[in-house]
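In the form predicted alone, a lone chain appears below as structure tokens.
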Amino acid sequence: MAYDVQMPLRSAAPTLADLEQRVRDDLACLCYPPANWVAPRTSPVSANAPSETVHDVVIIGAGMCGMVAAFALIGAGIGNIRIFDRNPAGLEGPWVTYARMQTLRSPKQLTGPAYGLASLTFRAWFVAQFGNDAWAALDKIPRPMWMEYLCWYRKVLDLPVENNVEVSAILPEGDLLRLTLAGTGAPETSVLCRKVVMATGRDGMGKPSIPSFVAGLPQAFWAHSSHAIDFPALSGKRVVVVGVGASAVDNAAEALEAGAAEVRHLIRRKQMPTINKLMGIGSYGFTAAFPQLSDAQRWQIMNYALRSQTPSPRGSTMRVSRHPNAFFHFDAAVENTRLDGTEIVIDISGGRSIRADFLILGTGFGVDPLARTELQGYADKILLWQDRFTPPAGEENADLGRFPYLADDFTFLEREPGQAPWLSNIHSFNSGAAASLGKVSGDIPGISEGASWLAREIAAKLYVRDFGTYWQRLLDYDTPELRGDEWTASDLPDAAPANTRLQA
């Protein structure tokens, strides 16, 4: 059975311009953007040099998370922000880089980053171009189309994204943070800010998971699913894919469609995972309650979900299985790999082995703050779940233990109080927040709730930090509501004699 995405034809009379006007009208009705209320700060570069601008917030990453975070912050009256993304415009996030599924797995009706505005939803954008009949016929959102929508989202909101700018280091400077910048789009070598939001996506608090069994294998013979892969070069080749999650299956499909001679999935599990457990309990209540659950309850949920493993979507799996030269091997854990001439020999549990020409690791991403180069020099001072919580016997999970144990405002906590107080100014608005705060900073369903939460917490911290300034604003405020010509003062009438009152 073929699994092809039918892209709808655009309307002969597109109304996207009308939708954009509707967005602008909606924003105007909501008084967006409001005036920036945050007291400005500057920092002297030296005694004889002009002061340096201090930005209120710098957002690292202009994918879906970074953009909705920016929209929320600007809407909260925090306008002195910068948004940096290391990729060229239109290539932010995974959607048209290493993501290889044909469609999103999320239901089409989810509102995603719309932040409560119907006119900003994918549905509104789609219907404006293709009509309601096409919307009714649409099953899942084609992946490239989702990226096209996000590009429109950025454009219609006029978000100040700066592309080709990489943040290579975040270091404390007094009570501020100095960010070292690199890349062809960097207008300066560093910037100062009060708060950093790491909207760095699925690998934003770690790195791709590379198993040790490829340590001795030349890089030309293997790739992780997040790497750039020359799929046409795999035509006629024997390909082995480790894993059976979404990324593993999508990469297997790409190899098969490129003409691979065969593709074999090596799967550690004895059975195919079939149920997406977290989808069964997703609700506003779950999103709101998760951070308030006990450590034991949060661990219980996350550990169960990770151990159950999220299955690959049905369509993606069938995209592979429709090929007669695709094979799923269960109870086949990889133990070692080695090169024999130009062949890869892959040793599998049970004393078995197979040979291949190329190996693809569909092993996902690991959460490990120590892997983040931006935090080099102090990542080991970040409090992790393994430092805070000891799970019951049988519930141990080393991967989950490496998640950062975050404060309620998405910021890092110190492993030892007083060793790195600046961590309270770095917000982990990415997949690394899932264990502490739930899935509100990476996945489509809860991203707007997460952004609202983030903006409220940052606004509160900025206000409390400079309370004296805002108190003085209250004292100094002297704009009169009344001009003095709205009334005339009158004398009270003479009081009547006491006996007159009694007679009356």
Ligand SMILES: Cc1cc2nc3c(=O)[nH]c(=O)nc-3n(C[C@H](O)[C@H](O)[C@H](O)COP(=O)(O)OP(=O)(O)OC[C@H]3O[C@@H](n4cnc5c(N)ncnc54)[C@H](O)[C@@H]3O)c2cc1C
Second form
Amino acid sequence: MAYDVQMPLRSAAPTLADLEQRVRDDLACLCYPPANWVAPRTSPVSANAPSETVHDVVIIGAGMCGMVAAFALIGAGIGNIRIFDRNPAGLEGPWVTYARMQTLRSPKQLTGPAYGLASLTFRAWFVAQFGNDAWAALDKIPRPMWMEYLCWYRKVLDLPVENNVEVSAILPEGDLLRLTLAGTGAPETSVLCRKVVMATGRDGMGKPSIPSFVAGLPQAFWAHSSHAIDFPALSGKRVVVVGVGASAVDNAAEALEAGAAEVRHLIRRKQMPTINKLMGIGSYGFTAAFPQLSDAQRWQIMNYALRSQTPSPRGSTMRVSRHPNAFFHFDAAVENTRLDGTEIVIDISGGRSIRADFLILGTGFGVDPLARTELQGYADKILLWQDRFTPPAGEENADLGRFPYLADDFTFLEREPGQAPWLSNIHSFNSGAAASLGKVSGDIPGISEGASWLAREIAAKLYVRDFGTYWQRLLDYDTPELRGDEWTASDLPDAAPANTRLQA
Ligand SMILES: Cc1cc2nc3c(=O)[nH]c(=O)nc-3n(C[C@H](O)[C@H](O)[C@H](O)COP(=O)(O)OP(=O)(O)OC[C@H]3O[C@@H](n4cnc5c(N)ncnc54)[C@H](O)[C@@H]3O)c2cc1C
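What would the structure be for the form predicted in complex with the named molecule, rather than the form predicted alone?
Following is the full complex, with the preceding chain placed first.
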């Protein structure tokens, strides 16, 4: 794999093979994986239909959240799981598909999906190949290298990911869920399970935000930052990028490096956001406390963070501004676009307009369960923050209002109890959980905590649901720990008057 950042030559020792042995030793010391304790379920089949396997959990998505969730569940003794990803192996998530930054924003030392195992960290993986000096010299993690690390994580943990399998629908079937499968890797057309974890990513509880001002513009003239873009074709072209967040800036840089004649950022804000608010206050306390804060407090924080907007990283911004043909136009809200021959005319607030050849939307992703095809037919029955909480004047935020209002176990709640009870078996382990539970199911810093909460809650729910079975196990358990030859029963001594006992 080639990196945009210069990497030193690999050192002779220690090797990746040594590290892999260390991981195996660590897992052995931790007795991983423990025995599967979950009582098997059979499908509620009709008399002459063959019985069907019921999986305890199906994880949709094998990005880092899906993988750490699988690791946590298997470690919790829940081994009857499947993990599906619609992308080919090695192409899960944004890292080598549509992410266009040179390096990760996250500091290199974050432990991400390591789940408490030092040997599973990015640092251990890096040092095993490049040595400690290279680690000390490394500034930020090159983007494709993070994907390489995630591929190694999957391999060394032997996670049972099934690629090229899309879950197209999640449907209730009795007290189970039936998942409809599609894609070239789908081994069957559907599977039955008790619980679903939607580890579906940054846009995994919504969709890319596409402003209505491109509604009339032919698709050949614009793209969202998450789309495939033919950057070489932008050579010599005038490109407009809407927005100035990380993705907007990374796409602008790609266009400039591909030889665009000019790249103009159109930015609604009057000023550049410069402070990464939530990163600044990150702590274990914040992570642990967030779900316990009141609705008003959680809304206050999330609304403030969304309104402040995360700035694009310094390195990414300079990657753009080093080009003399790059421009940042503030207080320039796009109002409309139209085609004039082969030119795009972009109308901007204040009665202004400019012309361009191609438009890139760096407008991010919105959370909106109604946009998820997997939940089609009942997504409107999911309780949202806008159903539950009325913000005080000045804190209104329609985007935040569309976040699902989740239970502590990441499951959806019903807007009207009794309308869709199966929602309590669908866990939203993706960015859509942020308003309810904080940033524990998306960004690198909190995902091991999130996976640990998720596994604990799923284990508890499975146990409580089948309490009768486990009670019977208790009654049936008859393996003696003592064999009967460790002691001898004795008769009590004969009763004697109190004063006799004292003399003796
Ligand atoms: C461009 C970009 C840069 C980022 N940079 C950083 C960063 O530097 N630091 C940081 O902490 N965070 C970063 N993030 C945020 C976050 O870390 C990433 O979004 C990360 O990929 C989240 O991991 P995930 O497992 O939740 O989702 P993903 O990695 O997106 O994985 C989700 C997977 O689900 C699969 N999937 C979805 N729906 C289905 C379905 N119906 N059936 C089957 N498969 C399905 C997808 O194919 C995908 O592989 C970045 C996000 C983006 C978009």
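Keep in mind that what you see is a predicted model, and the values were worked out from it rather than measured. Numbering follows the first chain given and starts at 1. If you superpose the two forms and keep the largest set of C-alpha atoms that fall within 1.5 Å, you have the rigid core.
J.: For residue 25, state whether the C-alpha moves by 2 Å or more between the two forms after rigid core superposition.
T.: After core superposition, the displacement of the residue 25 C-alpha between the two forms stays below 2 Å, so no.
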